Structures are given as structure tokens and as C-alpha cells.
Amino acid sequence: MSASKISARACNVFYGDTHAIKGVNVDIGSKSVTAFIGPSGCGKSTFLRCLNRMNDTIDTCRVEGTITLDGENIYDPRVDPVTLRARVGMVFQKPNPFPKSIFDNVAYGPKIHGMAKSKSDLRDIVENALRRAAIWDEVKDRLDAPGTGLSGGQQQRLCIARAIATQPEVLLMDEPCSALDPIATFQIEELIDDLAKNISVVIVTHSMQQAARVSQKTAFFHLGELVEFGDTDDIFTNPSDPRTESYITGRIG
């Protein structure tokens, strides 16, 4: 595994007076899949949203500590959050296609960021993103149809295509399969595997089986703390903290 893509040091998150994330230190490798697991409300999604400054949109939220992307502090005042989110894309729990055509959903980011010099450029970017998201063959004949008309699994793959159209270096996924059936889940997991050949993927999941299937590294969160972080195989077969073991064996959760 190559050097860290993202590093967090002494990361604390507050919502008003509530201390939601407590002193998290973690290094996320490049071209790999890192899973965040833990009970509901343990802070894993809150921490995930720190990695592309999504928490900036919440008035009461305050983030302390340092988070770096390729060694650069993403909370430096000179960093533009919009540009950052092109580099660190995000896919949410519930598929949320824009009320636009399939084509325009994917073209939106590249247009904003001036990535296409011509219409044919833009078409190539859209096709490439839809191919990488393994949905091109299903939608290529109806790119003008609304994205909202697709099935749940297709909508989620469309949202993944939209996220990767800006060629991010990191893709954050917040329980991307929780609203999907097993077949759609399998397609997304295959896709994660494929994407991780080129980018870093960080996935929050409630499913320990999913974490075991897709990730190389796993972080276990509990009550706002990062309890344990290491190779996925070790976390699941030989955890070093009794809280991790209790969660994995179903005693807490």
C-alpha cells in the first residue's frame, strides 16, 4: 500500500455543545477501500463528512484538529470547499439524482468545473463515468430520460457516475447499499472493487459482512471514538480491543 491519501490528527467535531467525534487519528491509504463500522450514532458518518467538509453546511458544527489530503490541510482558509468536493466525491445513503436527465446528472460536475472544452468532450466524460459506474449499457439509449425514473440500484449507480465524473481522487460512500436489494448491492460492491484500482474509497456501512467483503482496512467507531483501526482481516478475526470484539460478536450494537 502506498502512502496515506488522507490523514486526520486529533480530529474533534462538536455540534453546539455536543462532542460528537473525540480525538480521531487515522491514515487512509491511496487506491484502497477503507470501511468505517460501528453502532448507529457512533460518529462514523459525521467523521466521513469531515473528509470533504460536508459538515461546513451545518451551522452548529465545529471541526478541530487537522485533516490533510496529499499533505495539504483541507481546512486551510485558502482551500475552496467546492474544488475540494470535486477531488473528494460523495455518495449518500439514499440515491439522490437531480431532477434532470440522466445525461445532465452526470454532466453537472464537469460543467461547473470547466472540465469539458466542447460538447463532444462532455459526451465522452459522461459516457466514461457511466461505463465506470457499470450502468452505461442500461441507459445509453435513454440519456435524455429523467434520472429519477430509474430503479433504486440504477439511481445509486447514476449517483456514483455523477460523483466520479469530476475524476475525484477519493470517493466517500455513506451506507450506499442500505436502501438496495441484494442484487443491486452486489453490483455496487463489484463497482467499489473496480474503482479502488484508481482511487481511494471510504465506505460507512452497517453491514459487517459488507465491510469484510469490500475493504482492506477497517475502522471501528464507538461513542464518537475511533476504538480500533487496522487490516480488515485482523479487525474481524483478532481484534485488539474488547469493545471491537463485543461489536463484531453482536454483544453491542
Given for the second form:
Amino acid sequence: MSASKISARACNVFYGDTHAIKGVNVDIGSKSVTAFIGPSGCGKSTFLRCLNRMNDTIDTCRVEGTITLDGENIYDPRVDPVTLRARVGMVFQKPNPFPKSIFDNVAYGPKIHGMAKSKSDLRDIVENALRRAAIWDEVKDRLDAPGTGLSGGQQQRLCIARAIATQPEVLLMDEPCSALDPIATFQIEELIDDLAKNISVVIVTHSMQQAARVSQKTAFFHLGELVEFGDTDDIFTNPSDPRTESYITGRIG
Amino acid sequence: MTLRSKSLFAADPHIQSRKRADARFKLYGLAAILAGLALLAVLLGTVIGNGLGAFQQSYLTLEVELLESKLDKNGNRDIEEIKKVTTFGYDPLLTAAAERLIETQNIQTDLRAKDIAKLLSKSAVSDLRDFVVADTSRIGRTVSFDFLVNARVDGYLKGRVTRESIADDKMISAEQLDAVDQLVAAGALVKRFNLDFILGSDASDQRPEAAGIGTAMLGSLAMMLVVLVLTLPVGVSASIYLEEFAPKNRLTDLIEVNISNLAAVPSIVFGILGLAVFINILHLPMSAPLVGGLVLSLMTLPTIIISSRAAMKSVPPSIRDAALGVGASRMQAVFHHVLPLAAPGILTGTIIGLAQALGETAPLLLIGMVGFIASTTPETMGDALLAPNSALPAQIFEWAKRADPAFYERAWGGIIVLLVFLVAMNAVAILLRRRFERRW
Ligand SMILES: Nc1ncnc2c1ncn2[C@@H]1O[C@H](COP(=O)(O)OP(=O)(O)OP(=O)(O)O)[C@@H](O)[C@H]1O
Ligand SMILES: [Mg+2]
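If the one shown is the form predicted on its own, what is the structure of the form predicted in complex with the partner chain?
Every component of the complex follows; first up is the chain already shown.
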């Protein structure tokens, strides 16, 4: 772990009049895994979406404070969200494959960013991404089939493959294993470990075990506030806030 | 609290009454559909029963001797001189041909050959003249030519005109009908399919038998082309902007409300607007399909915008998120993902708008397309757009208001053509939609 890749300072998010994120300060390290945990509706997805400005698409949503990527404020008017999102990839909470073929789903990002020099290049990128997302064996014979025809868990892994195919510097994953069986979950966790050798990964999860297994840092959100943020080992063994303790021991949530 | 019976097989009165309600509802639905189908059958039956006659016409075959002494006095085949021979010059040829017909077919009649020649349409002479002018080498020969007969005789063969109904008719006499009976028996006078109704142009009041709807159809086609070319790009771009890019504020709300209101404005309002703007201010030609198309575009645009927006709105937002999430620009998200998914809906809206425009008569009234006698077929694309023309519904209206019942039959025939046109447009839409849907 080294210097922080993303830093948020005094971050407030409003949906119209609803105050969804309240003064959050957080530093996300490069080449590491950060886990966001907290009860449903506490604002994990909201905060995650701030990090690549996906909240721009919601008309009622307003973001205050500063969030920097490599020291540059991503909400600066000079920043093009398109460039930002190419560097900060995202796996959404609900699997949302394009209604196109499995191949095109994964190939779309590399194509628009001009990452493949030839058809075979593109095929290699797609195969590699699908392999790393642990879905290659299931789809290798039907790459032309629609991505929407896959099972929920397969769609989730397809979306992971799509996100890593563009080789982002930061990958935001919103409950990437919510529909996966234990074996696939294990494979995705291995992928996350592997990714964290080169990039920073932020993962939202409802599984304490998963947070403990994959992350180096953990942030606990509660009712829009960042209650506690620190080394994962500390949070799970020695939480400083009583709310954190009751959540991880299963008393609130 | 109701007690549930223990056994699955026992009939529960509550459930039984629900089942009866189900069955009743199904029955109502079925009855509604049957009533709809019955009405459709009545409609189609009436249209076809009344209009099919227009697709058939009666012809009398005559052996005409194209006398050189009448048509080309100097015998030098100079086309300019031949063109100078008026239709009066051809009259004697027809009388002579009728005379020969009476002899060869052995027709028993007191009528003179001139009266038999009167069975022919008023356009018979000019048809023959066109035939000669087209190829002067025919002069001097005897040719067999199928002449249109007039609407009374044609109506007699179709059963519309009877011996009773012509009692006071100055156009035709009972003796002439006697001759017609004999000619039919001899096979010289036959009723057959008439392509000229579909391809031909309108004719004057005295010649319903020669009137065709083809030119008006070209007028409609030209208008549809204008409407499609103008409204599809404008409508789709407007809806892309409103749906995907425009901020949601008072102004866009106002625009939205106004577009919905525009869709409900009576079409005649667009007609008078077209008259004021396109003709009086911009001085575009009266009765031109281009102007008709412009007016109909104004009318169709709101329909297309509304349906395109609805189609784009129904594309799940998660698809846009997915595209933006991998670093696509908003344009890319729209053109690569939203539009292909919305295309079937946009197409449906466009076809509905076009179909409405195709059947619209009222706005054409004000720009002079109703009542225009479309008697010459446009030759070039420019003519098709700028030369005065009629349109399918306008032509039908024009025929329906003329006195001769033969025109009434043609009006019904025109309705059939209009319906076929509509069905064809819908078929194209369905085919296109299939194509788009297969690509999901
Ligand atoms: N588009 C939106 N418009 C208005 N309010 C929203 C919107 N999205 C989320 N919220 C509100 O913001 C709060 C935080 O929602 P968020 O989706 O971030 O929760 P979460 O922590 O991701 O929950 P979960 O674990 O169930 O996914 C909730 O109270 C929710 O009602
Ligand atoms: Mg969430």
C-alpha cells in the first residue's frame, strides 16, 4: 500500500432535499482493496457513484465537497466525466448487460477507446477479460448469444468482465458477488486480489467475511455518515465505534 | 375470516364465484373482439363490393383502317403534319370501322354506324390519334384496336345501368343497348382488368371510363417522401435532445406540453398555416405536393416526437449507465445503445404518423390539392414535387362529388387503392421492425 489514489473531503450528497451522504472524508489507497460496508440504504452506492461521477446522470442529485483522483479534483469544471470514467470503471449493483451479444458486451469498451489494433487483438482482450471474470468456460461456445439471456450470476460476471476489459486504474464494484455461488465468489475474490496488484479496487459488500477476506481497508457507513474507516483487521477485531461493533456482530442492519 | 375447506378437491363457494367472474370477463372480451371483426368484415365487404368494378373496364375491338388520305395527305410521313390532324380528322375512320363491324359481326340494328361509334368513350379518338402519332408507319394499314366504351355501356355490362334506368337518358338508347347485347354475344365487346385505373390520370367530367388514380398516387407518394425526409430526422433529433440532453426545467416542461397540444390541433389549422406561410409568403406553387408534404410534416412532427420520446423513455436507464460506466460519451450511449433499442418504437410512431398524413384531406383543401384535376402524369422528380397534383384522398373526394355514378364507383376503387397503400406501408414497417429487433 502506498499513497492514496482517491481522496474525498467534506463530501455531501443530496437527492433533492434528502441528505444522503453527510460530510464524508476518506482516502482510498492505490494498489489496494477498500471495502464499504453498512446497512442497506446507508449510502454506499451513492458514495461509490460519486467517485466516477455516475451521479451526474441523476437530475436531482447534487454533490458537494472535493474528490480528487491523483490529486486532481474530479468535480472541476474542466474535467470531462467521460475521461474520468474511462479511468475509473464501475460494476453496478444490478447487473446491466447490453442487449447485445456476449462478445459485444465485453468488446464495447475497448472498441470505443481504440484499445484493439486488430480483430484478433480484440478477441484476445475479450477472452482474457472473460477468463479473469471466471465466466469464459460457460460462454466460450456462445459468444454470439445475447448477454441478457444469461443467468443472474452469469450476467454479474459478464459485467465484471466488461468493466475490467477497459483496464481502468480504479475499479468500483457494487456488490459484485451478490448473485454468485461460493465457487464463483471465490474466483471473483481471487480476481480482486489479482487486480489489486496493479490498481485500486473499491468494493461494496454485505458480507463481513468477504470484506475481511479481500480488503485491506474498510469503511463503515451508517445513515449517510462515515462512522469508521481504518485497517480492515482493526475494524473487525477492535472497532472503535459502538455502531460498528453492533453492525459487524449482527445487531443492527 | 373465512374457513378454508380441508380438501383440495372440495369446491369452495368463494372460489367458484371468482371463477364465474373470470369466465364472464373472458366472454365480454371475446364478444368485443367478434363485434370488431364483424364490423371490419362489413367495412371490407362494402369497400370491395363497391370498388372492385373500378378495376375492370369494357372495351370494344374495332378494325380501323388508318387511311393515308385522311391522316397524311401528302404521303411524306412528316410528323409535324400528322400531328396537325385533329381528332375530327379521325372521326370518319371510327365510323367506317363501326360500319365494318356491323357487317362482319352481322349485327341486326336500325342504328347508323355513327350511333354505334357513339358507344365508344369520348377519349377513343384521342387514344387512336396518340397511337398513330407514336408510330407513323401504322398509317395506311388496318389495325385492330381496343377502344374504351363510354361509362353508360360499361355500366350496363357491370349491371349498374339497366334498361329501366336509361328511360330518360339522352346519352344512350334502348336500340344501342340491343346492339351492345349482340356485340357482347359476338365477343367484340368485353369487360376486362383495367391497369389504367391504377396507373392513369384523372379525366374530365364526361369521361369517367378514362379516369385513373395513378397520378394522384404519385402525388401522395411525393408527399409521403417529403414528410418522411423532413419529419424523421427532425423528429428523432428533437426527441433525442429532449429526452437525453435537455435539462428538466420550466422551459422544457413548456415545450413538452406544447408538443402534446400540437398533436391535437385539427389538421385544417395546419392547412391554413401552410397557405399563409408557404404559398402567400414564400410563394411556393399552389397545389404542389411539396407544399402538401410541408403542411403534412407540420402535422406529423408532434406525433413522431411523442412516440420517439416514449420509445426512448422505455429503454431502461441501466443501459445508459452501463454505457457511460465503460467511458462512452452521451452521444455514444444514445447512438450505440438507446436508439437501436428505441428504433422499433420510433418506426411504429413514424408509420402511424405517415398513415395519418396519407389519409388527410382537410389541409390539402386549403392549398389547392383538392379539386385539382390531375390529368398529366409528372415526368421528373422535380415535376412530381412542384407541378400541381392531387393526392389519393383528395382524388377520392373529387370523384365522390361528381354527378356521374361511374365516378362514384371509381371513388370506391380509390378507397381500395388507399387501403392497399396503407397495408403496404405497414408491411414495410413490420419488416423493418423485425430487422431491428433481431439485432436487439
Ligand atoms: N436516485 C435516487 N433518488 C432519490 N433518492 C435516492 C436515489 N438513490 C438513492 N437514494 C436514497 O439515498 C439513500 C442511500 O441509497 P444507496 O443506494 O446509496 O444505499 P446503499 O447503501 O447502496 O443501500 P443497499 O445496500 O441497499 O444497496 C437511500 O435513502 C435512498 O433512498
Ligand atoms: Mg447499494
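Positions refer to the first chain, counted from 1. Think of the rigid core as the biggest set of C-alphas that the two forms share within 1.5 Å after superposition. Here the structure is a predicted model, which means the values were calculated and not measured.
When the structures are compared between these two forms, the hinge, where C-alphas stop matching one rigid part best and start matching the other, is found at Gly89 among Leu130, Val214, Gly147, Gly89. When the larger rigid part is held fixed by C-alpha fitting, the smaller one turns through 14 degrees between these two forms.
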